[in-house]
Every structure is written in structure tokens, then in C-alpha cells.
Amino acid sequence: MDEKNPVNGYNVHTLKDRREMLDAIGLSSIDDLFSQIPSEIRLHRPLNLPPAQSEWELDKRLHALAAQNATTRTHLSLLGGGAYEHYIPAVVPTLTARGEYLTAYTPYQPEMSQGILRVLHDFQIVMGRMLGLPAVNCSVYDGATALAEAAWMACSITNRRHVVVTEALWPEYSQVLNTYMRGRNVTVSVIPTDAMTGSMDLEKLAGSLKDTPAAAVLTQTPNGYGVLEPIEHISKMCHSCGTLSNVSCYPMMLGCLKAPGKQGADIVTCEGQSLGLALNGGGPYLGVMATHEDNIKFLPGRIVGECDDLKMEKALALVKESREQHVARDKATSHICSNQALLAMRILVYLSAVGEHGFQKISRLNASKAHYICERLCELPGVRRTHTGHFFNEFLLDLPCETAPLLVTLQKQGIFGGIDFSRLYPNSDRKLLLAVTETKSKTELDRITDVFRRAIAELGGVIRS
Amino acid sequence: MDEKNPVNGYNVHTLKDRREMLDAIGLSSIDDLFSQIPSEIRLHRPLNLPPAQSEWELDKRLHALAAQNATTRTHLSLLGGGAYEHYIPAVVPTLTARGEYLTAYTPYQPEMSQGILRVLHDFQIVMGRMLGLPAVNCSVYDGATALAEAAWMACSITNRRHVVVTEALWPEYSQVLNTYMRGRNVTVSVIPTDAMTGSMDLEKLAGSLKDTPAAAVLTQTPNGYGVLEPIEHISKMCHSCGTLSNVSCYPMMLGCLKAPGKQGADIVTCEGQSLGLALNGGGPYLGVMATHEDNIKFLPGRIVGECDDLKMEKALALVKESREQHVARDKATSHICSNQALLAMRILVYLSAVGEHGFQKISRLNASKAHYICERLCELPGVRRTHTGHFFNEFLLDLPCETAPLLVTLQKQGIFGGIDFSRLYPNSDRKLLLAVTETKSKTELDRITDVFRRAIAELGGVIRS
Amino acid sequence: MKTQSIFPKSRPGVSGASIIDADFDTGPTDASWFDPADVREDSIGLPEMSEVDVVRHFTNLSRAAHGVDNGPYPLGSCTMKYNPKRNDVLSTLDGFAHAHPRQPEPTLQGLWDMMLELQEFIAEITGMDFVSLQPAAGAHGEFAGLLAIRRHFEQLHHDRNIILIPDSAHGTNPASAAMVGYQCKIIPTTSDGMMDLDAMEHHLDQRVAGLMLTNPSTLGLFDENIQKIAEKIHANGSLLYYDGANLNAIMGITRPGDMGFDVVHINTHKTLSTPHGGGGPGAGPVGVKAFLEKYLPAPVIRRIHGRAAPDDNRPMSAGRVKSFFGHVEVLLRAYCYILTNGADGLRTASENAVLNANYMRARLADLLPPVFAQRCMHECLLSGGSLKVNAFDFVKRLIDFGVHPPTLVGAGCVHFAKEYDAAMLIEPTESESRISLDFIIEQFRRVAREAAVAPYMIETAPHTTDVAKIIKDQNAWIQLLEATKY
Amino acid sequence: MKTQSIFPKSRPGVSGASIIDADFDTGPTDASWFDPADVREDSIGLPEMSEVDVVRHFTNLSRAAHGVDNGPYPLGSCTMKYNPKRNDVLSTLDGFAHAHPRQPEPTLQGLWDMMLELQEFIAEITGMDFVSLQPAAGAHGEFAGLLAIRRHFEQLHHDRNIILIPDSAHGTNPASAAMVGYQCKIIPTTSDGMMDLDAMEHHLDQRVAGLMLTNPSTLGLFDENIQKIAEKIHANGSLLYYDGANLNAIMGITRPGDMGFDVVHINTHKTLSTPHGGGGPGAGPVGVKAFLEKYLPAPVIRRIHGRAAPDDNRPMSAGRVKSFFGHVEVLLRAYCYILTNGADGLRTASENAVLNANYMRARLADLLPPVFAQRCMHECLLSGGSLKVNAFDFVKRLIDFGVHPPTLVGAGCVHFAKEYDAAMLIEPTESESRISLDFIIEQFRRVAREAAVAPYMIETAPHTTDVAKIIKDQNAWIQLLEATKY
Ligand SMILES: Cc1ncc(COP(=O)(O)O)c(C=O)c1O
Ligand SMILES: Cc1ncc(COP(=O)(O)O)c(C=O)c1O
């Protein structure tokens, strides 16, 4: 290795540099640097990896891989289920890609990081306003871990080790919840939904709350059937038995609907992806958590706050670190260290770019387009909405035919027609979950309806009454 | 207009703002702002344009248009002819896209533009080194206008009104030259190339120089047949009759070959596209011009130089503006005002990113890949190189079949096989001009050769001896 | 910190981008490829550094620069409006960025479609019959337009070799005219800022090919005599050329074609929001009335057999002005800008541009009285004559407060008559919000207050930049200006 | 200038992005859509401003921040190496960026192929048998890895609920262990910087599920006893967990799998060059030896019928740790980084990382003597004990000279024992060139010189930032540290 020029994709040293630096250290070869590593565990062969590639070859390879994926750009997509195709203004990636933001570490040195701290602080403020609760952290990994972390928070706050959860969580969310709760030794009980309305069965909830004192009820709105939950009501039921109301919501709806925090929820979490993040094949996204000021000491993750500097002027810094793993270690509220800060910045830029007015309009467009196509589809023979409860932009349909072949037919016409509901929940034959966002034009929605009509006719589904 | 909220894609004022501002001006309506425009010439209807579009609709439209173009990414391309598919390191667009560079004007306020001035100054230095002459401007529109501007420079310097030019210019270059020379009342005479070697017919040149005193001989190297010209020799011939040697070159070759300025050329120009600029369907590119210090006063365009600031420290500014249109007006060396500064910055970033070593290597890869496939293709029956002169990475082939159907066959296999030479120069049947760059792997070159073999066999070309 | 050149940072032997191709990494140049006398023996002198060092160098240098993205840029005559980020993205899609201009025509249908549509949009906005997108910039558009005029008279066998140009014209106007082979006659400006009609008539004879006019002018005024001017020019058999660099003031309100102009160029990098990139690239589409269409440079995009395609077969053309089809990447931005705004949006943009300029003018009038009584259009010319410091110093102090100086003689590319040499040309553009305008106004007032009490602070400004005030050869410059005066 | 919040810049009624859809612009919410009690009546309180004002706000704020792109960032334990720009571009190609995670599996073949290959690359680099890419960050990888260990012992019906952790471990180690339900036992460090073997043996009994170790450690040292440790741990029936956050020191030189580790996580945002983004996102792939494979979270990517595809059918899995498949965009960067470097390149990166740290250590030894005699790996722990100022003040002064401070107690996420509280952990990384290293060294020396003559300058530093030194609740912090001490 020492004899030839060092080989590295991002070379910084000449052979001469390396020799002179070894001299300064007092060593005679690069190998000497590693002499403390016993020979028996040294790797005496090169790693078995593909040969190094010039940038243009790498570029070809990645383009070829990318071309193997269909996307929401190559197809008209009605996919949702917790990840949504919303419009991302070009200002969002442009501004957050600035090197100063992109390549900085966690702002441990606040004096040289006021720009990042300011963005994160404003992110906390803006999400506090969105979710209706003032204390917000700078993100956790995703919506599912936010829900799970919030469940544990409720346990810590209430000192209870039992949580109650709707059956209509995204399945990944309930799996993550179970994983997290198992480690913490928290029991989980599940509340079914009402078959007609599609929202939580409140009698069953009341029963459950009576049975075992729960740290929290975990609600998702819209739930996994797209149905909006009665947060105010659920929260009241919770509060009457010392239980917290935890709500996981889809923030895009908040341009039309009240913030859960304003409807009595104690901890509101959300998947932030819809607010300016690309779908990215499933990640990275980010989880946001908001709660009352009183609960801050139980929050996981970074929090930016105001401090004084030496001149007694206001400055920003990471605060309340005593909750965090680098201080509290095994007593920390969470293990989270690296988080999703850059994506939190994206959210702030997104919300600033569309603004109050724009956001409300986008939110309304989602609802109106979804209601429009829902009506159109329900005019097709044998198609009807499964539930009567209100929805925002996602809804479940009963079909007159099998779901899988319908989706295949649609896909051949360049349409991702929604999610085969049996892939989310067992025993859900002939059911399709569709989400519609502002990105679909009327022409496209009409075309989709048309293709549905023909596909259903072709598949000759049994017409239900 | 005044009654409803102003409509604009990038709105800045509320209706209230507008009213208050009108108040401050002392007007009562927006219409009053335009009262000095006579009603007869006012447009009393809305412009007939498509309705305003949300960003996501715009995005769809542009993607749809882009999808209507094949590219050097969708096809394996051997196209050249003055525009080349070279690799562009990601650092190039990333760094030059920084808002401070992208959205600044010409640095008329040097105190707040030292960053841009430094980049442009270093660009001048680096291009001076590349081309072998020290005085470089900050770009003109493209390689063709650089050649034409250089021809006029030579006329001004020598006070002659006649130029001599090789027939083997890119056809667009000779067209532009003719357009520019016509206005300036400069006569142009054309020197043919030697049919065997493909380089300039030096006897004819000698004759022409004897006939009429020329301001300059305009050479292109590699010329329109891909053949390298004997710059040193031509320059000597020029100098013996008070004529300048103007050379337009392809800068990518300069990693292998001597700079024309070091071989006696007096004004060297080039199309800078190959140094980090995308193909962009033909533009924007940039023309670079280099000459002796003495000739600076005849150069068109911006020049950055060192000045002193108030503290008598060195600073950079635009200098020698007395040549330029805003000072000299109709006596200016050129009308150029807006130029290609951002692309000049791209070139500096490109050359810094690949570095001396990398650039030489890329240049060599171009030559070796071109020579490789040239040899392979000349092994095919009936295929041979048209000329014997040396080439860099572009060469002309004689084919055993018609060119057009061959190209169609290749295109069906995803290959842009080169330029049908009859589209560049008349009377060039059964000739194909091919360029090869570092971006083609051996596997790809072998595949291309294979497709050529089969296509030629299919087309049943008459086999030449 | 002072900026540093990249060359001293070079460390021979280090290479940022690893260039690897095992199949062809043959080492030195093959002896058979080239004439040995031509082979490079020494190094070129390119910098050599690691990729991170390249990134840091250019990242940090950018921080010693100021663009529209950083703050207000009211540089008169330059229309430094917002450059939408969506256009940066959409103008660099692979389908355009990697398209080779010599691809077979049918493989570039998206390009032809876009260009044809854009030609039509610009024709509609300017009121012209046909547009070519080929010119590289405003000056280049002038060149192409004047070439068409020249070719027109050549066809008519009229020997007209004079172009009339007002003294307030941009320098590119006379320079382009000279490149086309015209002689320039300069028309003075009257004290109310209009072109002197009598002087024009005085020059108007059979040798005059045309008049080049900017309206609104670079003094920020709309020439109310435009109809009369058009009538006289046309009555003389001459043509009327419109320098559209100031079109930003009138989109959807009036059109050069309707004012009587025969040829128009526009600056997409002003009106249609292309970022200036520290000097370019822009684009200078040129539009003509129908009778001049055949003289436009080849190729243009036309509908051929129902499809948009480049038309190269133009025997009457005045010739080609650059390689290929135009500044595609730049034109895409103009296309996006027009589609984002629509008719109402473009009109609102012009309304706001004029509103903003008049607002600045009104709010600064006590300090910097307007040079002309007439209401201004998209920019206002204000007199710095009563300031306690000279205007050149005054505006440099604005830098310290985050505002780019307005245009002055010698600090911009505008040409003013001698009488206005303490004047400032301020063009806020429509993309400055009320808050921003008030901020700019406050900075002007702050510097004016300071001028009264601490002129020294102004004379030595700026104080916050990496370098101190740069004097250049300002005197030399003014002498030159004298020397080249008409 | 102090940074400003965006909210006071809001101007209700202005909206930057025009949202237009004539077909659905119906105005207020349709009454039938929602329960009236749920409908929003007030505004949310989002900022409202023009697009250019948004751009300026965030552009200018970014200038009050410092990243690797701006200069050296020798923040120990954080591996702030260069983040290649090519990866920014290639990780955001449309074919990945716009892929929906719930698309039919066969429509995401490019995603599965990439992930499968990357799993194999990371397995090779770490010497493990199988890798899952799902975890979101290092701590999350620990969580997933510890879950696998827990599930393993559950299957064996071993009741092991203790995890051993050296006192120098990163805070996430004990925090993750706690989340999995383990009790932590802390092992002290000996004076030569190694984990105290005797203390480990003292704790080693049948309740111990495993030992979490970082090697090289966060003190920058390679634990030479690793083979002995592995032997003892395994002899006890316990498992060995490798915190791979420091893998940057050993790529191609030694592998955790070969050292005897059973589970490994790596931090792609350290070793494989993901930019940190002011705090994330990163990714924390977790690798295991074959016997633990079945316990990894679902889904993983496997070759199924000859094609890469996600495998959700994992009945033995310890459960899911997040939605979907992992941080795809981040993983693509790791993939690009590995392909750009190849085996030689990765090895050279580690060689240079270690070379650079030892060079800094040697060149600063007179001023800041190394805490440990042993040669360091990718980072060095230097003692600030003999400085004339305290270390916290000392490092703040580096900011004024363009160098990001190294890691200290309370100014980073590293946990030091009390004895090292004046120590600095310096990790230059392999992407600093010789010139840059010499520059960093010179700044350290300059501050040290200053400490002798003008300590006041240091105590009040930094002087060049928008805000002055921030004290936070440093004392409170140290008290807390005491309170939570083991
Ligand atoms: C009035 C006027 N005309 C012409 C031009 C020249 O345009 P360009 O710089 O694009 O060549 C300008 C540009 O500054 C201008 O302001
Ligand atoms: C040694 C060590 N372990 C674990 C971690 C945690 O990784 P992450 O921040 O990705 O969760 C870190 C990160 O700082 C670290 O340095």
C-alpha cells in the first residue's frame, strides 16, 4: 500500500504528504499506524467490493437503477396509507441544500450555528401552531416512532404501564408500537372501530378505560380507513380517568380542520412527510411531537430554546439536555441522537413558501378532489364507500370485484389505483383504499374514473345491491 | 384590476399595500400610474396566454416536454460537431447554483462582489494557461461568435479588412463569421483542405496570403473533419506577412496537446462547452478568447483586473472598460454586454474539480477511446478513415453504404451513431463523423462496433477495396 | 477576509475527482496518435486539490458576493427581480440538459414544441408577428434585428446607412449598429426627458434606415410622443426598432407592436426572470412584423407538416448569429415564468414594478428630488445634487446596510448626459414587497442623515465588505467618456 | 447581525407560491365534508410572505451557520468528513425520490437491487453475515441489534437482562439498552484507556446478555484486548455488540465480525459520508452473524426466486422498528460512496483518517499532551490541563479563526469520565488535506500563544459570530452529569 500512490475516490494526500506526516509522527510506514491491532484479526486481503468507479460510471449505474423503479411520476398514483404525494415547491430543496445547512452537525456550538438554530426554533413554533400544542421537539425518526415514543412519554407522565390503541392504526405503526412497548414492558390493548362509521368504537373504549387504568389512548386521525376520529370526545373520555389523549394525525388536513391540540389532545404526533418531503421510497421522513409545556421533561429529542449570551443578549441553543441520552444515558427519555433536522428545516421552508393562505388552499384542494372522485367512483355499479364517517382525502371503497386484478388492470393503463386493503389488514377482500392530493387535475381524475369504469366492467364483478 | 386582489405568480403586495402605496404617491388607482401612455396604444384586453399554472402543473408540463426529447442519456451517442458529451462533476452545478453567484448582476459594485470577481479573475488565469496566451476576457456568447469577434479584432489590430479562413470550420461558425464580417465590411476568402491528410492545404494558403494582405488566418483545430492542424507552421506563415494567426480549438484536447498560443497563435478562441457545461440542446455555451497583453485594448467583453482600494490594498474590479459599449458606444470593440459569466465560473469549478492530473487523464481517455473504436470500425468491411491526418477524439469515416439508413438502423438500437456528414458539408455522401468521449466504456464501444457491423452487413453496402 | 485565488491552494499530485477507467488507463499518450511536435510536455497549470477543498473555496467565495437572493438590488435599468427557483429546476431537466443539438430532428420534439410556443407567447406580449429565439443576449438581439433591417433595405436597393439613437440609449445600441455597418446619429433628450423630436426630424432623411428607441426609456420615462415618432419615421420610409430591455414596465398594458415598432428585442434576463449569473447568460429573442420575417437568422422554429421543427431553409435570411438554436436553458425559464404568471400575472408584475418605482420616488422626493417632473415607469431617476456628499460616495454607503446601490454614471452600464451625473437610477422591480421597499427607503434616509453629520463615514464607505472602496480609474473613465462623446 | 425569526416578517394576505386550480377553487370548505365542530375557524399562524422574501430569509440565515463545506470540523466522535456532491445528486433521482413505498413490489426493482447490494457491501465491510438497512440512525441500529439479542435469549429461554457497557460509551448505548428492557452495568476504563478487563469479569455472570463495545473507542484507542474480551464474553454464553460509529478508522484493515462481534451497527452518516444536515437524517444499518439473522426487524431485502425483494414473512423477528424499508435517500449515498471508493479507496480513507489524527496528535503534543500514551486511531484525546485558560473557553476562540471546536464534555455528545474534563477529542477525518491540517494546528497554537498573553480575548470569545459566547446552563449540566453518574 505504501509504495504506490494512495487510491481514494476523494484523495487528499500525495505520497509525499503521507511520508512527511509519518515522519512527523515518528513512524516509518502506514502499517505502523495500525500496529496495535493484532495480526490475527487483521484483514489480510482487500475487501471484496466492486472496483472503484469514475463519477460518470457511477452516474450511469444509479440512473439505470432509478429507471428500474416506476414512480408517482411515471404513473398516476392514488397511493396513500401514511405517505402522500404532495407538491414540493422548488424553493424547499434549493434552500435546504445550501452547504451550510446540509453539512453542519447538530448545533453543539451555538455561537456558530445561530442560522440552523433559528430555523429549528421556528420549526418548533410553526409545528406547535399546526398541532395546537406549544412544546415541540426537533423531530424523531418518523411518524411511527413518534407514536411509540409518545406512548412511552404518557407512561412516564402518568406512571402507568398500559396503553390503549385504535385498531385502525397504519399496520406499521402498530408493529412499531408493539416493538417499543415490549422493551419498556408496557401492555397494549386494542379498540375496534365501528363497522358502519369506521371511527373508533367509543363504547368499547369506555369499557377498556374502566377495566385498566391506561397511560394513554392512542388515536390516529384520519385513521387507517381514512375516517376522521372524534378527538374532542375521545380526549374528554381520557381525561375523566387520568389518561392522556395521544393523537397521531395527518398534518395536511390541518388547513381544513382544527388542531388536535385544540381539541383536547395531550400529545400530538405526526408524520411530517406530507409537508415538503419527497416520497423517497419510504424514507427518510420525520416524526413530529407536540405537547404541553409541563410535559417537556418527558419529550425525546433535541429542543432549541432561547438563552443569554455573554452580553446578555438573546441567543439560541439546544436546551433541556438533561432529558437526552448524552446526559441521562439509561435514564434518558429516549435514545434518539441523530434525528431528522434537515427535514424539519424542509418543513419550515415548505410552510413559509406556501404560507397560511396557500396551505389552507392546498388542504382544501385535497379534500375537494378526494370528495369529487369518491362521488364519481361511487356512481359506478357496485362501488360504494365502506364507511359513513367523514374523511379528508383518503377513503375506503367496497368493490364489486377482486381488488388485485383491478389494480393490475389499472396499472397497465399507467395508474396506481390505490392500496389493496388486504395488504394492510387481514380479511379485507374486495376493498380498496384511495388517497387523492392536490397534484391531480380534474382531467386526470376523470380519466382515472373512466379507466376504473372500464376495468370493473371487464372484470365483470358481481354487482352488489 | 384594482378591485380584486392582484394576481401574480410571485405575489408581493396585498390589495391594502397597493392602496396605501398609491396614497403615498398621490394617485387613486393603478390605472393612473399609466396615464402617460396614450389610450390608442393601450392594450384593452388581456394578453392571449395560457392560464396561470400552479407549480405542480408547470412541473408536469415541463416533464412532459422533456420526455419528448431523446438525449445522450437515453441513447449511446457518438455525436460531436462542436458540442460534446463530457462528464460534469456534480460539484460544478452544485457550487455555481449558490444564490450569491446565480442571482448577482455583472459586478459593477466591486466592493460587494469580490467573490464573483475572484472567480472570474481565476477563470481568466486558468484559460490563459489552457490556451497559452495571457490576456483573456470573461467570455463571449459562444465558440462561433468568439471566432468572429477574433477575426474583427485582427482587422482592428492590423488595420486590414480581409481574413482568410479554412473551409473546414463547423458550418455554423462560417455562417456566423460571414454575418459578422459582412457588417464590418471585411472580405473573407476560404482555403481548402488537402484531400488526403484532411488538414489545411498550405500551398493554397501561401498563395492566398501572397495575393491579398490578410488581417488573419482563421484555423480550427481539430477541424471539421476531426483532423488536427499544423498550428506552428500556419502561424509562421502568417507572421511572415504581418498576418495574425487566429486559432479556434477544442479545449479538451489540451490535456494531450500543446496550447495553440504556445505554437505561435496570436488569438486563440474556443467553445468552452466541453469544460463542464451541459449540452442543453445547443446552449447556452460560451466563447473564450485569449491573446497577447498588447492586444487587450482590442478584446471584447469584460475583463477583471487588480486595483487598489482606499486602504491601498489589492482588490479586484472590472477594468479597461474603455473598450466596452457602455463607454465607447459605437467605437466599442464589440456590443457585448450580458455574457456567459456563470458558465465561465462553471469552467473554473470544473477545471479545479478534475485538476491538472484529472484533466490530462480525461483528455487521454478521449483520445484513446476514439482511437480504439476508430480501429475497430475500420476493421469492418468497406469502412475506412477518410483522412490520414492525426485526430484527437473525432474522425470521419468512409462507409460502404448510405449514411442515413445506417444511422436510422443504429438509432433503433439506441445509438446516435454520429453525424451524417452531408448535413454539415455538401457532397459528402457515405461519410460519417464520429466523436467519442471519456463517458463511453469499453463494453459500450464494443457493443457499438457490433451494432455497426450488423447494420452495415444488413444494409449490404458495396464493399470498397 | 480578503478573497484568495485558487492557485496558491494547489498541491500538485492531489486530485479531487478520481478518474478511473481500468480498460483504458494506459498512462502516457500513445506515440502514434499525434505529431510528436504537438504533444504537450509540460503541465498546463491547473489547480490540484481535493474535492472538499474545491467545495470550500467556492462556497466561501460566494459569501463575498450579493445577489437578489441576499437582498434588495435596485440597480436601475437592470431589472433585478426575483429569479424563481422552480425555473432553476425545470430548465435543467435531463430531457433538455442532455439533448445534443445535432440529434436527428424528430428526437427533439419537446424542444421544438417549447420553442414554438415561446415564440408565440413573446409575439403576443410584444405585439409582433414573429419571433426568433436565437440571439444570446439583448445586444445580440439588437444585432439580429438591425441585420434584418439592413437586409430589408438591401432587398429594396435603398442605400440607407444611418441609425438614429437617442443619447440616453444603452451603449449596446450604437455598438450593435456599428457592427451591422451603420453610422449612428445621436438625438438629444429634452429637459422633460423625452427624445428631442425636432432634432430627430432634423436628421431624418433618405439615408436613415431607422430609429432605435427604448420606451420606457432608460431615464424611466414613457415617451408620450411615440405615435408621432412612429408616424414620422415610417413616413420617411425608415423603420422603428424597439430595445425591449425595459419591457418589464408594460407587460399587458401596451405593446411595442401596437406603438408602431417594426422590430423588437427583449431581454429575458430582465423581463422574464432569468438569473443574471454575475453577468450572464441571458437571451435576447427578437421579434418582427411580418414583412421582416424572412430576414431573421436561420434557423427559426416553425410548424412544418403540423409539427414544430427548425426551419433552416431561409434563403433571404440576414445570416446566422450563433451556433444552434438559442439559449435553450434560459428560454425554458422564460417559458416557465410566462406559464406561472399567465396574462393577469404578467400585468400585475408590470403594475407592481411601476407602483414600486413611483412609491420610492414619492417617499424619497424630499431628499432626492426627481430629475423629471413626469411620473416614472419602472424606475426613477433621482437627483443627488443637493446631498452633502457626492452621489458616488453616497451609494457606496448603502452597501453597509444591505442594499445594493442604484445605478450611477460609471457604476452601471447606463449612459447619462453630463447634466445628470449626480443622478441615481433606482429600479426596485415588482418583486420587492412593501416591507422591503420601506427598508430600502429607510437606508437611503439613514445615509442622508449621516451625510449631514458624519460625511467622513460616507466618503470612506463601505466599511463592512472584504475590501474598502475601490477607486478604479474613475477619472480616466470620465475622461474617456468625454473623449468618446458625440 | 442577529438572526431573526420568520414570523415577524409575515404580511397576511401575501402568498409566495400561487396555488391555482380553476376546476376546484371553490373557496371555503364544503359544509358536507366534515363535522362542523371540527372545521378550522381561525388561521393557523403560518408565515405569509413573497417567494423572494422566503428565499432571502433562508439564504441569509444559512450564512450564520458552519458546515464541512465551510471549513475544518474536527469534532471528535462525529466524523465530519466530506459529503460528496455527486451523492446529493444521485440520491435524489426521480426514480427514487418519487417512488411510493406502497407501490406494487415489482415496480420497485431498482430499489430492491440497490438495497440488496448495499446489504452485501456492508456485510463485507463489517465481516458480518447479514445486514438490515431499516434502522434510522445509530441509536436505532443499537435498538434493533439489542432486540435481536433479546429475542435470541428468549428463544433459548435464558433469562439474561443485563448489558455491560464501558463508561466511555456513547450515551445512546445505555439509552437503547434501557429501551429494550435491559439493565446497564458500567465498566470503568483503565488509565491506559482500555476497558477494565477485571471489572468486566467481575460483572460477567449468567444474567449478562452481552457487552456493547466501540472499537476503536470514543477515546480514540483500539482495544488490544478485544480477542480476550470476545473469548470471555462468549465463554459466558453472552453476545458481543459492536457500536460501529467509529468504523471509519478500520475499513479494510480489520472487521468487527473478525474480532468476534455478533452484532454490529454502523452510522452511514459518519463512515459512509452522509451529510449531517444540522442533526440528521442518517441511517444505522445493523449487521448480525448468521444465527441472529432471523431476529432482525421485518422487512429485510432478500433474493427471492432469483430477484431482490422485501421479505416480510419473518415470524421470528424481534419486530418492526420503523415504517417502510429504511432511509432510502441516505442509503443511496452510502451506496455511491462505496462504489466511488472501492476496496482500496475505503482502506485509504481509513489510513488517512488515522494518519491525520496521529499527525495532529504529534504536532500538538507539546501544547496539548495526549491523554493516553498509546497511538491513537481516527481521533486523539488531548489534555488541555496545562493551558492558561480553561478548555471550554479555549475552543470557543478557535471559532474566530474558522475552525470548528473539537469535542469537550458538555459541548458534544461524548461522555468522558471526570478525570478527562479538560480534554479535547479531535477527529480531523481523512478528508482534511495536509494544508488544512497545518492550518488547524496553527490555529490551536495561535490560541495557545494568545492564552499566555491575552487570556481575556479567549475568555470572551468568540468575537466574530452573530452572538457572543452562550453560557447555557453549563453548571446545571455538570450537576446533572453528577446526578446521573453510575
Ligand atoms: C436598455 C438596454 N438595452 C440593451 C441592453 C443590452 O442587453 P444585454 O446585456 O442582454 O446584451 C441592456 C442591458 O443592460 C439595457 O438595459
Ligand atoms: C460512538 C457512537 N455511538 C452511537 C452514536 C449514535 O448514533 P446516532 O446519532 O446515529 O443515533 C454515535 C453518534 O454520535 C456515536 O458517536
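Numbering follows the first chain given and starts at 1. Only the largest set of C-alpha atoms that superpose within 1.5 Å between the two forms is called the rigid core. Just so you know, these numbers come straight off a predicted model, no measurement behind them. Compared with the form predicted alone:
In the core-superposed comparison between the two forms, the C-alpha atom of D450 has shifted by less than 2 angstroms. After superposition on the rigid core, the Cα atom of S29 is displaced by 2 Å or more between the two forms. The Cα shift for H63 between the two forms, taken after rigid core superposition, is 2 angstroms or larger.
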Contents of the next structure:
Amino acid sequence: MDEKNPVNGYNVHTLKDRREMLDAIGLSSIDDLFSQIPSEIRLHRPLNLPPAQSEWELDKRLHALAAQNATTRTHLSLLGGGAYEHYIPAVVPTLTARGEYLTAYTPYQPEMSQGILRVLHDFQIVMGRMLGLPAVNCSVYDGATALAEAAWMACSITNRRHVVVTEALWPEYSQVLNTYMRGRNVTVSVIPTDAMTGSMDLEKLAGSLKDTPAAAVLTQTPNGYGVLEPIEHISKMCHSCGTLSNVSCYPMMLGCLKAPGKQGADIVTCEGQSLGLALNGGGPYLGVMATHEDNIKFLPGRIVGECDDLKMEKALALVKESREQHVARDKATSHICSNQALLAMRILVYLSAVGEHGFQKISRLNASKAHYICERLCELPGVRRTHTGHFFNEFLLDLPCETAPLLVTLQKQGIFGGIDFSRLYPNSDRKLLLAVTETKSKTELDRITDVFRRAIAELGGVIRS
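Right, the form predicted together with a further copy of the same chain is done; let's see the coordinates for the form predicted alone.
Single chain only below; no partners, no other molecules.
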């Protein structure tokens, strides 16, 4: 090996460079550097890379590989399941990619950075208005951890160690919730859904609340079947027996539906991905939590508020810091919550850019386009909605053919046809979950319907009685 040239052509450090760095840290070889990693999990061969190429050759090669991917830019997508394709105005990435924003993080010193504190303060105000409750943190990892944090928060408020949750919770949310509760000795009761409507069985809920005092009822709306839950009714049932009403919602629906906080919910959480965040292959995302002012001391994370500085002038500061980085570990509200400041900023810029009326219009487009294609698809032989409950922009269909081969056929025609429901919930054969957003035109929806018709016919779909 020529010591003047980088190793394999991809490593900028020559062998001489490596030797000097190893000498500086008192090691004889790179193997010594990684000696604490067990041998059985180490790769004992060079990486399987082609010969070194020039920069332009490598760039061309990587773009060619990337072009083989099927994405929402190459296919029409009806995928949902908790992450949704929405249009992001160009101003969102343009502003948030500025260096002073891109590298910003909530300061540990309470008043150091008024700029980022202003952004987070305004984020709290906007999200509070949207969710219908005044106290908002900034923030937690994602919608699933927000729901789980809210469940523990309810246990702390009520001093009860039992929560009730809908059967139709997204599976990923359920896994996170169970992990949180198991470690804290909190029992979880699951309430089934009504077979016809797809929403929570209120009779079973009433019986559960009567049998065992619960800290909270955890409701997700729309639920995992795409059905909207009767939040106001559930909240009244909760309050009649001293139980908190916790609601995890899809924020895009709040442009045309009443905020959960205005329907009696005590703690409202949501996944912020739909508000200006790209799909990003599953993350990073942003979890939001909102509650009444009386519950602020139980709210995890950090809150930015107004105060007077030493000159008695108005300033912003972290008025609540209950993470373990800020307070004694045993007094921390949560040990893994985080403020993802850049993502909170993207949400604020997105909502500011589209405005209140624009957001309402986008929300209505989601609903109207979803209902349009649902009606068209249900006109096909053997296709029908699984439930009768109201939905926003996601719905579950019964099919006259197997789901998996149908999705393969659709993808060959440039369409991600939705989610095979059996992958989310066992024993759900021949069911398809579809989501529609403002990004689809009527022409595209008509094309999707036509491709569905031909694909079902090719797979030998039969009309069900």
C-alpha cells in the first residue's frame, strides 16, 4: 500500500496519517482502538466496495442507485398509518435551513438565546390554539412517546396506577405505551371497538370504569381503523368517575373539526409530522403535549414563558425545566423527553405560511378527496367500507381479493395502494387501509380507481353477498 495515498481511495487519511494519530493516543494499531468491541460482532474483512472513482463518477453512480427507489415522488401514494404525505411550502425548508436556525437548540442557560426561545414560545401558543388547551411543552420525541408520557402524567395527577386504552390504537403506539407502563407497574385495560362503527365500545368502557378506578382513558382519533372517536361523550364519561380524558389526535383534521381540548379532553397529544415535516422514512418526528394550566407541574419537558429581566424588561426564559439534565434525576418528570427545536420551528413556519384560513382549506381538501375516492372504490364489485363510523381522510376497506397481491399489482402501475391491514392487526385478511391527502388531484384519484378496478378483476375478485 502506498503510504502517500488514501487507503482504498475512499479514506482521506494516509497510512502515515493513521500512524501519527495512533501514536498520539498511545495505541499501536486500529485493532487496539476497537478492542473493547467483542470480536464475534466485528467485521474481519475490508468493506465490499468497488474500486475508487472520481467525485463526478461516484456522484453519477449514487444518483443512478437512488433512481431505483420507489418513493412518493415516483408513485401515487395512499399510504398512511400514522405518517402522511402533505405538501410542504418552499418557504419552510428555505427558512429553517438557515445556519443560525439549523444549528440552534434550546439553551440550558435560561435566557441565553432569545431568538430560538421566541420560536418555541410561539410554537407553544399556536399548538395550544390548535389542540384547544393552553399549556403546551416543547416537546417530546414523537406521537407515540407523547401518548405514553401523557398516560404516566395522568397517573401522577390522579395517583392511580391503571389506564384504559382503545383497542384501535396504532400498534406502534401500543408497544411504546406498554413499555412505559410495564416499567412503572401500571396496568392497562383494552376496550374493544364496536364491530359496526369501528369506534370505542362505550358500554364496555362504562363497565371498565365502573369496575376499576382509572387514571385516564386513552383515545386516539382518528383511530387505527381511520374512524373518528366521540371525544366529547368519552370525556363526559371519564369526568363522571374522576378519570382524565387523554386524546391522541391527527392535527390535520383540526382545520375542520373541533379541538379535543374544546371537547373536554384533559391532556391532548399529537404527532406533528403532518405540519410541515417530510416523511423522512419514519423520522425524526415531533410529539406535542397540551393540558390545562393546573397540570403544568406534571407536564414533561420544557416550557418557554415571558418574564422580567434584570432591567425589568420583558424577556423569554425556560420557565419550566423538568428533564434530568436540568433537575435532580429523581425529581425529573421524564428522563427521555427532548425538545427537537428545528422540527418545532418547521411546524411554526408551516402554520404561519399557510395561515388559519389556508389550513382550514387544506384540512377540508383532505376530507373531501378521501370521501370522494372512498365512494368511487365502494362502487367496485365486492368492495365496501369495513365500518360505518365517520372518518377524516383515512378509511378501511373490505376487498373481494387478497390484499398483498393487489398491492403488488398496484405498485407495478405506479401506485402505493395503501397498507395491508393484516400487517397492523392480526386476523385482518382482505382488508386495506387507505389515506388520501390534499396532494392528490381528481384526475389522479380517478386513475387510481380505474387501476383498482382492473387489478381486482385480474386477481379474480368476486362479489360478496
